[in-house]
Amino acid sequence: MTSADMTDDATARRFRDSLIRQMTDDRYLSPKWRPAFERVPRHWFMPRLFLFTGGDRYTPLGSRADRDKWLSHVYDSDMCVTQLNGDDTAWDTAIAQGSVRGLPTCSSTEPGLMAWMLDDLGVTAGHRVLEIGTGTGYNAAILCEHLGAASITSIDVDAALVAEARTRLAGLGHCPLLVAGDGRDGYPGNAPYDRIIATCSLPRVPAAWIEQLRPGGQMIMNVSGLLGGAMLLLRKNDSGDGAQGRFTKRWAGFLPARGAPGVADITPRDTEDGRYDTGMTTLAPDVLNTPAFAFLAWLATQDARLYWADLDDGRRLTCLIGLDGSWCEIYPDDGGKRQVDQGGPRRLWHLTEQAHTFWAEHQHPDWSHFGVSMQGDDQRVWLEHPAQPTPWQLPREGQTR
């Protein structure tokens, strides 16, 4: 780890200075957080990266190959994929074969995104912070530089990642408490926390996080499903009973917490009599490509996944499927209308159409016009003000409502 490749030399500092200037110019990095980003060498936490080359294929890029190319990616304003499939052997396979197939299971968050999350969260001296998703340890290092390691607790489900992060942090003189475990449970051993920051996405706010916040404490996380979502900044009520917050204007997305099922894991179901419904719609499925509406479509369909299928005549269907086996298939346009087939316990396209009607009636708001109020197990979504509830709650993970 102390090889010349990892040394924080003049070349590495030049790349880091360029990134910091860009983050400052883009108004992501505030003067409050700039010193920490200047001091922490991001490349120390990413000796090897996976570069996306299309489909599900990645090529390896390590610190010992082309150092300038490696540093340029490390100090780019984008995320860096550092693990595939939760498999430590993927790197060796990629080196041997030149590339490897897989899905990212660990990445280093975009530095600009980290900076504005920390700023929006209002982290300040004296705060105790819980980080959900240790990953490489880079974000924990930024927090340690700003607050001191004794104030930081970080948890990750991958014990190997936690061990690597612990070594890298110690190499910079930081020894925060790092825990291997399910981040959904938080870490009660160091609670209560003044702030919680999550670097993975979940469809719902874990109750444990609210329980472990101090009254008046705040948390920021990516609340999302596979159709849409947004960043939620939530504050625990001063009374300690419940929480409330809004979705931020700035959009961001994170890798889902591990364990979320994919399309191939779900079995479609027909209605009780073994048949499915066929109807027509004027709503084009392309509307799901509009992020502002995709946010509402996610709330309405809860756990739906989007995929595509080809007919024998070459036409492509747009399809949704839910964890309970509900499904729909939308055919290509035919004179302004499209055939829709739907089966299972729920009618996913009907729910999508209802969400679109709501969206149009309220002048097409984006996510930043919405907020969440939590009371007990209730996580109600509202528009503009808590007194204006919508028909939706945040989805229950692995369930439907």
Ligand SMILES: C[S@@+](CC[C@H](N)C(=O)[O-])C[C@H]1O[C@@H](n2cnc3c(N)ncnc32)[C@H](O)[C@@H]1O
The other form holds:
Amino acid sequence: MTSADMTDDATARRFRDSLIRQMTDDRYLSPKWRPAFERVPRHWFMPRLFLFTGGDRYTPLGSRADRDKWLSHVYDSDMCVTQLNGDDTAWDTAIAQGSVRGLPTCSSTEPGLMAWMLDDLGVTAGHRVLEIGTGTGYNAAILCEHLGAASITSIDVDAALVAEARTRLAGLGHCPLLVAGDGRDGYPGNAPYDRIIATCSLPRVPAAWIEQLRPGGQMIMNVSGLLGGAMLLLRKNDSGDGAQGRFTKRWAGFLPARGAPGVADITPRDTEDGRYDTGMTTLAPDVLNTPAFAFLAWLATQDARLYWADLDDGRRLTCLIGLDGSWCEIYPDDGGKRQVDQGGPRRLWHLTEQAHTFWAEHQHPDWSHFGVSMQGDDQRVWLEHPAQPTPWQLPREGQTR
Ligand SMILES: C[S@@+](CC[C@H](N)C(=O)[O-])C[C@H]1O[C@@H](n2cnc3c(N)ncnc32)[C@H](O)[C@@H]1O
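Show the form predicted in complex with the named molecule, please, the one above being the form predicted on its own.
Following is the full complex, with the preceding chain placed first.
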């Protein structure tokens, strides 16, 4: 290690030991992964952090400013935001102004979550692993410690992050294959892989990942949209054709993969004849705050996102809008019923109501009761068992009109 603040001295090790004790007590860290987490200094991978201060504001915390404060955040059980807005200018602004507004584009995953993902994935000596989302390089370092760098390939869409991770990993003596590119395509150059781990989320499993897994190989990823999602553990069929798996009981969410269309690309649309539908609903939009139901609302409405709008009279509307311009607005409760206006090619609130009927009829299951079977282009979601298909497929990545 180079500068004094990055040294793995007794102070840094004391912070690390405390994190490892907590991860063990919380049953996130198994004896199998403990040595790798003990050996890899997390602080080496994140000399610069952004601390969330509310709204979309962050303050900078560097390794040199207040080393103990910085180490206490690095070795906290939480995730650490390490990049905003996809470049380094946010850091310079935050240092100059004391804080900055932004959207996280890279973070180091919660260590406990990293540990259980690796455990659930069944990563074992001799495995070749592809990681999607190199980020800081910390997870890649844990994998290198456990399996040896020759078994690890890691890809990130951000070439600057890849370059920095390469330097940091090399500083610890690890030289895995790091690639700059869109992780949706995986990396065929080192396939087949025994395991694939994704640390950014997508609404659907990229076909390339299943192609690049060996038969019987497994992958874990956060499948999610803007309303909900969960962690999916999939196994490629021994025949080499298709894959199957379940959503894990433990819930987690990841930063969305970059490269998808954003809200700025959406134009609300009316129905074909230039009008919109008005009706009434008994379903309270608050139900979207229930994580178990939000998972199904996401499957039913696919790329829809939630927002709120205030009327002139002070009343607040709950609204959904999809990338194809479909929208709905739900008015406040009026004696147990609410007005709903809907426009565009899909009736988003009708789809939400249908999902709610399904959810109620099946005793309000959470995501862990669902699984996915992949065959060709099909990514069919089932309840409890593949023989019990739901009406839903995993959503295709959004396309604006
Ligand atoms: C949660 S961070 C990764 C954490 C990382 N594994 C670590 O240990 O620091 C998510 C990463 O996914 C990357 N990412 C986002 N979209 C991507 C894409 N389309 N392809 C590959 N990587 C992507 C981001 O640049 C970011 O570095």
